[in-house]
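Single chain ahead, by itself, as structure tokens, in the form predicted alone.
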Amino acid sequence: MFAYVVKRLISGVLVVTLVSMAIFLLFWYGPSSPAQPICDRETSNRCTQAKLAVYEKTLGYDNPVYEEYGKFVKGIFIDRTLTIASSEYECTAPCLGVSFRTKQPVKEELISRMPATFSIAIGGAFLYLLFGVPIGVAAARRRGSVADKALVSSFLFISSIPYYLFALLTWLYLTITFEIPLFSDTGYFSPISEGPWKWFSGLLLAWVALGIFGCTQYTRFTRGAMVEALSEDYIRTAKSKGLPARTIVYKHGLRAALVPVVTIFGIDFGTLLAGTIFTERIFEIQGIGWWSLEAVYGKDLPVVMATALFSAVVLITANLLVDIVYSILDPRVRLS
């Protein structure tokens, strides 16, 4: 177990480490200048070519691609010292750069936003499992039953709707054309400032518009994985050894049942952790999917490594996590 986790952090580095550089050499041979967006901004859209050519100076931009890019991997292990325009930035360890739009560390940008993202995550993801897969383990008991088709047929017509417009529509229907009280004030509010409540209701349509939407497949993996579990040959020795029906579903058949579902959860909810940037952008949460996406519009290369990095890591550890949990549900499965 322990040579295998080393083994998948050796093969994390590696795929962070090409995440960025792939990020960084996008931006420095892109068609237009990264920093003609600071140009822009700091001269009021009166940007020149000789302007252009000192901010680019100021940023590096007219030195090699592989001492910019050293110069960001070493400020990830020491202090470093960064200028933008004519201003000069303190980033401490581990610097990842500061904002092009907001002059802000990128460090503590991202910070502030990871409460609003994982709040997201772990709402829709507890959401997922607590519709889907009880749903999915009572239509596979009921299989080819009218309840079985009909929840399979609908969840079926749900999962084929873009998301996207599945959340406009939501936030549509129940704030504008219902204007339901709970779901008036969407949005992410600190719940030491403003209280828990004022957190769980901005919040709330988020987590069902994921919920709904997420349990749809949720519900059609466990069925699938169940019906499989219950015609397996153990299932029917213990039928024939007069356990109780209850006892065969949920301690034999849904242990084997979860465990493909476990790998999809992983992956999804590390998807969720890395930013939702459909759903912060409608409902209007400030997190990391909706920052990451001002950062591209903006051509913020800091932030839009930050994220890129943040979302590598994310992914890299809910697949480690994924086949440790996975190796325990399935005694068969092992490590090496």
Partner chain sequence: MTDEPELDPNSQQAKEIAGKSPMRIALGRLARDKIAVVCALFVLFFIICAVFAGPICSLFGVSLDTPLASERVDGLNSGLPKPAMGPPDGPFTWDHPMGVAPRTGQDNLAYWLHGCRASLMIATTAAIVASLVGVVVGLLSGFLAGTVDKVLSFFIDMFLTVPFLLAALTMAPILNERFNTSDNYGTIQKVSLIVILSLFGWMGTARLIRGEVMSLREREFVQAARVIGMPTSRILFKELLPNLAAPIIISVSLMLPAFVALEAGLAFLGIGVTDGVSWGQMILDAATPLFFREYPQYLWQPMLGVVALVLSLNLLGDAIRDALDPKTRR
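Between two forms, the rigid core is defined as the largest C-alpha subset superposing within 1.5 Å. Numbering follows the first chain given and starts at 1. Because the structure is a prediction, the values reported are computed rather than measured. Compared with the form predicted in complex with the partner chain:
- Annotation: Cα of Cys47 displaced by at least 2 Å between these two forms, core superposition.
- Relative to the superposed core, Tyr297 undergoes a C-alpha shift of no less than 2 Å between these two forms.
I've shown you the form predicted alone. Could you give me the structure of the form predicted in complex with the partner chain?
So it's only the chain below, everything else dropped.
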């Protein structure tokens, strides 16, 4: 078990390193000059060759790429001072650079965006389970009934629609057509300074969209896993022992069925935490996904890089945790 975790950790670190190298190289060699966007921005579009050279020099783009990548990695562990043209910026470890647009340390902005994205992710994921699992269990118990068939086919239908169209329609109908006041002001509001109610109503629409869409999938997962679990031999044994149906379904069946559901849930939750670009775009919630889109539009390279790295780290961590949890939940799985 311990050896396995260590092994997974090492491979996780390796993946993060490779991904960060790939992103670094992409920004280094991709644009004709990586300093062009900030030079254009700072000089009101009057970026001459001489000025561009100043920016390239202070940002280190005249050094070899491995040297700058080394500095970047070093900055993760040790404070560094960044120079852009004639201004100096302190960047405390872990240093992810300074935003080209706002000149704020990327790390601090990232942290300030987290509550919005995490709120969406936690609320949405909570709804996945809250509705998905019980409906799935109920459908599995009534397998083959008309209700089950109707539910399965209608949920199959919903989950076949691209998510962003579903979210867009949710937004258009609930706020524009029906003008439900509860949903009128979407966005992230700090529960501390603006009050929990404002926070709740601002995010509710996003949760509803995510929750409905996600719970259709979880219903299908749960139903499938449950059907399989209920056909296992030990359930038959339990039945023949005369255990009450409730105990069989919830204690023996659901426990086994939850294992695959939890696995998928872990990965999905990680994906949500890594940034919900469409959700944040459509409902104008200024979280990490929204921020990374803005950074792409504004050619804010340090921010794009940081968000890509952040997502990779979150996803890798989620994968690792899921595998570990899986081994604990399902005694049949022996990690090696």
